[in-house]
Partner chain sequence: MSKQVENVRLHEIAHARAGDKGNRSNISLIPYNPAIYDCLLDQITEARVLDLFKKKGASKVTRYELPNLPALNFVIDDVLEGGVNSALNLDQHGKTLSFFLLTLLVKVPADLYKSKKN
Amino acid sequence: MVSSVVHIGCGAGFSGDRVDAAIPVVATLAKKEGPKYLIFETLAERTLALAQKHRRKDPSHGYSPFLESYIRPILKKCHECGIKIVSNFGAANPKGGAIKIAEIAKETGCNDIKIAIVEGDDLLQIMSGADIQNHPTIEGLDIGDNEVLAANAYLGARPIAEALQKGADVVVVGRCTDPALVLGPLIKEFSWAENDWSKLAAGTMAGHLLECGGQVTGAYFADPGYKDVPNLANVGFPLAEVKSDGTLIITKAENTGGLVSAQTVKEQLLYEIHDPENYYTADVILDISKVEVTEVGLDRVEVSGANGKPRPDTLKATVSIDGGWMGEAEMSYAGPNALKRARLAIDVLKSRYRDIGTNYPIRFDILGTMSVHSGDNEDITSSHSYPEDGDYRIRVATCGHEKEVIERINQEVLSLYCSGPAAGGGFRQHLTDQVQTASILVDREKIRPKVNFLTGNV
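Please render the chain's structure by itself; use the form predicted on its own.
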């Protein structure tokens, strides 16, 4: 029997989002009739690159480092209330993420929970690093001859739907398109066909509206005096009520702050979409150019009119390569004449770095002046009008493959304590090994997603 309405809530919009945001979403979903789902979207390309780095250091790691913080508070309630959980917690290690969830399930008394793992996004299982290097880069850095540390294709919603159809209570995915976390449950519940482009487009649109968590409910939207948002500190995360014809209502968790309005929905609808008529995903090309957005009640917005075109023949993939090291170091100058002392500190550093003889790009910022909007080559000593007396912090950042050189660049900032202008203080530095990413397109026919269950066969 096809359900009339499917309720889907979002508990996180990125890796590091509020760990308690899902609790009121689950409380709201628990009161609903019919199919109920909770998604966690925690996998940006940068996040996946970091996960690959952790997996290489320890093969048991590589899933979301926030997994336990998100899952532990809500797993038992979800299981008791029939709320299915779908997430890309798996990152570089879906099986490892599933094992961790199983441990939490055992500790919280959810012994009969069924956890599915969606795999098949790892390109290095089906092609060599050299083959991957031969693919043209469409975004990010040129791969060139750099070692390919990892490569992951964006899977679509069908494997998620398959896992749910086989009885999964929790689905752990690695790399997939963000909207697939929502479209998968809708395909399962409504039995939408692979070529029903208008329905798949509607489900993809629902996923796109939910995927960034609080962005559609007032977070990231707020701009005091222009776009005021009530109780932002307790912003409620979104829920979607989706019908079988693809129409949907966006709302938010009960008894929370934030707001859902036509404007918040429109902003999220256009977020990260370069061409509103052609938003490419693994399942469909979404066209939102004729979408209608209507406020139908307090914190309730109806969205309809999505159109779809046949899915592309290729899938986007994220390629991770060795990025060397990144160094950052900071020092503060405050009080009378602070800006001139900060500028003198930068001049000292530039001279010292010339003596080192490195060709690595080095960025200099004076926080409180042009640290956000300045270009890499803009002169920070230019004639912009900033008060000479105040509180300023210099920042130096660089990247390169020679760790010793990066460490030396950081150390020169430390030396300003006694070998720089008067009254420098608050030194802080950071040195991290980097994984850089590039995007390529691969033939979808080469990708073979598969669904496995962690406990028993289904």
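Having displayed the form predicted on its own, please output the structure of the form predicted in complex with the partner chain.
Chain alone follows, minus partners and molecules.
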């Protein structure tokens, strides 16, 4: 029997999102009739390369480091209430993630839990690094002959639907399109055909609206006096109610803060969208150019009018290569004449860096004047007027492949303590291991997703 409404909640919108946000979502889902799902989206572009590094160090690692903190508080309740969990927290090691979940299931008394693993996104399993390097880049850097740290295709919703069809309670995916986490359950429940483009488009739009968690329910939104959000500290994460015809309502967890309004939904609808008529995914090309957004009740917004076009013949893949090091160092100057002292500190550093003779790019900021909105080479303090007295902080940022050079650039900021202008204080520095990414297109036929179930005792 085809269900009339499918309820899907989102428990995390990025790797690092709140670990307790899923609890009220699960409490809300538990009261619903019919099929119920909880998704976690935890895999940004760079996350996979870092996960791959972890896996190389220890083959049992490489899944999301947040997996346990997301799963442990809600697994038992989900299992008791028939809420299926779908997530890409498998990262570079979906099987390792599944084993971890099985351990948590055992510890929390969830018996007979079926955990599915979706694999097949890892290009390094099916082609050589050289083959990958030969693909032209569509976005990001040229790969050149740099060593490929990770290369993963964005899988679509079909293997997720297959896993659910086979009875999975939890589906652990590596790289897939974010909306596939939502579209997969909808395909399973409604048996939408592979070429039913308008329905697939509606399901993809539902996924797009849910995938960033609180970003559709008042988070990343509040602007006091203009866009006020009640109880942002406890913002409720979203739920979607989807019908078999693709009708979609966005709402949020009960007894939480935040809000769902036409405004919050419009902002998220266009988030990370380029051409609204052509949002490419593995399952369908989504067209949101005719979408309408209507408030139909308190914290309830109907979203309609998604159109779909046939899916592309290629899948997007993200390739990660070593990006060298990034150095950042900061020092504060405050009180009378602070701006002039901060500027003098930067003049001193520029002179020192000329003497060192580095050709690495170096950016200078004075925090407290315009910084994030300024260009790398913009001289802010000459073109704008800021108070001479104040609380300013200089920041130096650089990147390159020689760690010693980066360390030397940072160290020059440290040396301002004793050798710079008067009363510099509060030095901090960072040295960050960088990963660069590029996007390529891969022939869909080459990618063969596989669904397996975790078997045996863990």
